[in-house]
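The form predicted on its own is given below as one chain in structure tokens.
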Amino acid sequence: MHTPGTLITSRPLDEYCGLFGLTRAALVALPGPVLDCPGGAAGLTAEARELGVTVIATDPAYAAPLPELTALARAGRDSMAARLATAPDRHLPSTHLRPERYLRSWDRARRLFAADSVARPERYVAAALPRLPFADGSFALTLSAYLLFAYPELFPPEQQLAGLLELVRVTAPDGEVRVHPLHDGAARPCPHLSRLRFALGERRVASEITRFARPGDGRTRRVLVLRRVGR
């Protein structure tokens, strides 16, 4: 079921691309499916399908009945609206995107999710880190937004490490894991990220922090990229 204290968000595909430095063309070119963990009530799975890209979303909240889940997603939308009212520069993906338009994109993504999860329930798997019900190397790309570092009170360092290793396990040897953000809800950077990266390296997982300009305003976004090291 839903983890108390976490938001169920409804981000659309284009916001995912902005968060992780992706393009639609890059998604189409992938040699295999994508994992979205946690998927929340995002539109990614439904929108990617229109491009011919298979996305599997996983989230413990998928164990809840759809009306309960969509209610949680609407509450997440209301929480984001309140945050935009007090700190729009922190939360908007671009200074040129109005808050009302941004929130409408969440509303549309939530509707797409609701319809798609009914039509294709096999694409929405109820599961939680650090244990996912997928075989080793199942995905060409794994995306994880606003979870392991966003909620340090729920994921202490040992749980963060276990979660990252599980994301790597289910990703193909020639694929990669992308994690964002690397700070908590108060924008405080993870203080032990270097130690986590060292521990990953000891387990033959290469890590790097990719920096790229945020669309629209040029501010820097940081994404943790993980890849297996050949044995």
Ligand SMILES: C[S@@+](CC[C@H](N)C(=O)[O-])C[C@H]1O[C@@H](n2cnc3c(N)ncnc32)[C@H](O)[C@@H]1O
Second form
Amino acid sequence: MHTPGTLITSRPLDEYCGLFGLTRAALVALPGPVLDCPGGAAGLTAEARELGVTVIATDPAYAAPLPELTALARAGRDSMAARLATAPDRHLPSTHLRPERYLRSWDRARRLFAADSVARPERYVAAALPRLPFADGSFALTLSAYLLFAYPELFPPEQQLAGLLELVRVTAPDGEVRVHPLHDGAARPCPHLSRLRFALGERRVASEITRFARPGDGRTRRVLVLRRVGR
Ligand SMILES: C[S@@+](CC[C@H](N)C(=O)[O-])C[C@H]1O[C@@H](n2cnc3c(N)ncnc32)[C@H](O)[C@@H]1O
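Got the form predicted on its own; could you also share the form predicted in complex with this ligand?
Full assembly next; the chain just shown is listed first.
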């Protein structure tokens, strides 16, 4: 069900690629499926299928009926429109993009999500971190956008650690987990990230922070990359 306080957003595949330093070719070259957690009303699963890439999306909101979910996704879009009106620079994935065009990309992603989740419901799994219904090592790559650090009120440090470990568990030993952003909704960086990374290391999970450039102004985005040690 919908988690109060979270937005259901509809990012398209290209935005995911920009956030996580991926390309379509890199997705196609992966040796196995991708997990998108949380999937929200993103277009990633539907658009990747067109490329022949299997993406499984998981989100507790998928327990809701589709009309309710798409209404929440439209509200998420309207909330982003309001944010763009006051701070476009902070929210646009590229400075080359105009707010209207960016919002249209969300509208398209939301429509693709709605059609695909009806056509292929097995790719949209209702579940919530820190417990996912997937076997160990199921995915070649796991992406987690706008959840664990974006909503610290829902994920205190021990829940963040449990969530990150669960994402690692369902990812193949030679795969990786990528998490973004590492700040909350007010752009405040996670104050205990070093302690979290230390705790991950104690559990044989290596972490690094990779920076990917935002097109247009060269500003970088930080992505937490996790891999099992001794793979
Ligand atoms: C801001 S959206 C991000 C969606 C997508 N990754 C994107 O970037 O467009 C946050 C999503 O997290 C989901 N969510 C809330 N609690 C969750 C949990 N415990 N585990 C997984 N997803 C959760 C919400 O339902 C919502 O769809």
